[in-house]
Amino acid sequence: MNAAQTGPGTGRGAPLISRSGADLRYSSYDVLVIGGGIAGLTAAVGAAHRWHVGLITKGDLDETATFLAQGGIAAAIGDYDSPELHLKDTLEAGVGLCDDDAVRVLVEEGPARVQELEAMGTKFDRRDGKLILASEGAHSVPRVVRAGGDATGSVVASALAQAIYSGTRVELHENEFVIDLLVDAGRCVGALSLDRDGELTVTLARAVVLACGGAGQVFAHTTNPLVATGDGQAMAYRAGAVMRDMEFMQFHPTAFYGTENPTLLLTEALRGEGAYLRDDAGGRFMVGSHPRAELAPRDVVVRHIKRVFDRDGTDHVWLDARHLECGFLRERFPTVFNGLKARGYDLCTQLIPIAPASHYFIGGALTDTWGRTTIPGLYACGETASTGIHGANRLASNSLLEGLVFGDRTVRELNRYLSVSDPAVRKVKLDLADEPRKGNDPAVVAEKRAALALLMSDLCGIVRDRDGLQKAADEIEAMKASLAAPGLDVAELELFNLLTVAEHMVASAVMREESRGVHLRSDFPERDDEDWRRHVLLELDADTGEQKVYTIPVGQRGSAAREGS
């Protein structure tokens, strides 16, 4: 029997940990939010107007992808812009896999969410009193609002965090690692977490919101923070949620070329302001490759960078901003300018070496447009979720907007759900083994994490093929088999989550026999709308304990994708 059948436990799969003699503490909330990026903060602040809210973050609030985000927020607020035009650009970037209804929600509700964010204290960049709207790749008009030049994420996150600090009914728990979700009779009723002192807490809640961010750390070259280990996706899967489009990881075309982890992102706005991409011979290889040249959609730019790599036998190209005014670059891009200076490069006078890096995980827990997953009581928003707005390739600066819009919509659905649901979650006896576990040596854990990242970069990175994917699947399975069950250690638990996400990414990539958006198959190099305008779904089979992978047409949720509530 699995945990869901024997009593309150961690879902369909076997619990990830043993209690190992640790004492269990209990706490309870109306709403438990897991994750401190823009989606989680938006959900927590909004839900706290009516409900008692707990917010658990794996690190500090400044360790999220939101805080690091240089790009801005795309919204149709210009006089020459419209939600219809934003819709058109988003659908084109998503190359046939977007959910039209979800995109319409995004573009129509986006402007109001941005205005509300400004009313909370976010100081967006203005000139002569008017918002500055920037250009980015695949946008037909300038529509990206920014704050602090290229520091939008930290400004936005700080404003939302201040709202939490200044008297809301949100209890913040930083540096606490959520291990697994708690499921009772098919309903999500809370989560099990581990704090920095090694103590376990059972947090009961009438509703849980997953907003844990992405999984860029599954690759060796990434812009994502060290905490982006796919925890939300992995725990949602273990709880029994349906996952969608896990093959789609967006690689940002212009990350600083080097060995850092994470690496420095060179924001798309640089190209929006006129920076060029050049090959070793100095040629602007995007000119003639796409009508928008350097401002083509990200997947197109990455494809052509890879073409240059193969043609020239290199592993990086060059960003050229030398023709732009130096004072403007310093003022407009302080994060990039100073980051490059610290690495020995001058944006004003030198070519900057760049290479694509994993940046945004499009796949995630399947949700509807109200944040409901396929498990009652469990919601997801932000990068952890698959709402369908990004299709097979995310439009630049739609991610922060997604966190705002769908974080807000999740709150509205929570208000409806909690008004009619049971008034409290009973105290549960956790179905968790209590056996001593030594776990794995920290050196082995670090070695396996690095090996997995290199494996995924080599065999399931920018370009994939069946043989490479099968080899990756075999090596991931061998890596899992070589590890002992994890102890109560965050680094170990992160590794197990990374292995889960990698396994799902590979299985989904094997299934999709075409090239579309950010998913490139050298053995199936063409887009195939006749057979593959479909989503790849993945879930844990309750009877066998094995993963089940299948496809459904765009526009359908599928018989297995059960409505959450």
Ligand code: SIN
Given for the second form:
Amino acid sequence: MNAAQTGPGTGRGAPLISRSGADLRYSSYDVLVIGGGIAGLTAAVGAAHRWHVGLITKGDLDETATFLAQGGIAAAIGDYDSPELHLKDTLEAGVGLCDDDAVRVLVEEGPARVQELEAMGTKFDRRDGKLILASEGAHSVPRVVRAGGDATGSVVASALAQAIYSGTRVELHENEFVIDLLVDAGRCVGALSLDRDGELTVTLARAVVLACGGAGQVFAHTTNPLVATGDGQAMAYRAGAVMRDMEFMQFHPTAFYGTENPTLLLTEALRGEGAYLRDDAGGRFMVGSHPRAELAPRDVVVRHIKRVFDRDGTDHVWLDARHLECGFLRERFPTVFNGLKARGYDLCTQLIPIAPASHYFIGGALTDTWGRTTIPGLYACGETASTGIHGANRLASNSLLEGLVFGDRTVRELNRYLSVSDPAVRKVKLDLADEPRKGNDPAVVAEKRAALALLMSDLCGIVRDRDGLQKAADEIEAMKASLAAPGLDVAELELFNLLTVAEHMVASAVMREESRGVHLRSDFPERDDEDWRRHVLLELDADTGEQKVYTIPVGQRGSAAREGS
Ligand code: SIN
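What does the same protein look like in the form predicted together with succinic acid, given that the last one was the form predicted on its own?
Entire complex below, previous chain first.
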């Protein structure tokens, strides 16, 4: 019988949490999937064909970034298109930092995964019986499959959720917060979670799939749901996984300008249908700035918006769809149209104020093309993972595709791994602190979360420099020092995860002394291919408990990455 030592207290530092007198419940599965977006649902539904699967989501299934996704799924489906062309566009958008093999997998397997999703009941938009394919930035041809006009995410998520509800062998645990992974002798063997009644559950599993989404909530203006607090990245790091490219947070150019959290996304497909970007004087500033004008890659559009901000002393520009036919806009973009109406704006007749917002976290737990992280038994897919497909700037609508393709590949690898791996451990030795912890005042937790978001937007947002990043690092350190160890409280645990991920973003951004893709350093304004066709890796040093940051050339996974298990 094996005994597992838990992630929260692997001897590398103070245990993250105290048991605080809570009763422990136990459960076990072959596969534990953490996260209910497209990657997690795909992995859970697929794995359930052969294995007993538990799925834990921190909110309800409709609270994910997938559910909010508007644009669609990019796939080389059109008869004028090819995986080769999709590959070329993805590599170009990724500015020299993509893993070519991973991108090849994405574009070659994508069309079949989209067809399977449709066969499962997803109603993609069709005209005259043919899938409608939309245009988005940096795609050289129309390639984006959509559903419900601009409601792709909710339609896809609902179809996958339906598969979970209708008799798969997936046990769904919604509103349960995974605190940490359990690691035994270097192998991931389960997770510890907290439900909304304050009960702790120890879930033992032969394999764990992290699919917890991104970390947009690290920033003040974001399109990501409130639950996107970097939990997957933070717990992977604490468990000892190698993290990659944590400096790359993609900002979406066209989010509704305002203080709402999250803010309303104005899908890139609007520009794909011909909407313009304008400055205060009415000028189309993208015309002449890039051959594709408003449909330039996302990082390029954001850069030009920032230039307009600096030039005009403003903090927003305008999206203009007034020249498009109103009936078309209403039907094609119901989510945006109604979302704006609820905020007092008319897409048909008014300019819409917009500003970039954090949208997609490119960094994550390093994986190979089978979802394997550097910890045996631990898999990651979707936004939590760094497969290398996005390079330094993600191509629009490649992320839902990523969830489908790599969720599926993770299942295929699980089928292999579970046929040969050891049985699940049957006992755990939990290294939780014993003393009851009061934790932190909820008002202080909320205040620190807001302060962190402002700090990160200011000093580690669209533009960074060494002094600002150093200041951000110091302030994050001070914030951590001012907090008591967390109690058994989700808001507190989220804050600790946000601080961890913010710290990693800053440390990696300091390291990359160049500007590339979504990473803009005002003190190193040029792209430097000679020195920086490299990834920044970050991991917890098991001996010292310190964070290690180092670089490896693009195309290598580093000595830290295991070759298989
Ligand atoms: C959008 O609809 O603009 C978002 C699509 C994406 O982020 O890939």
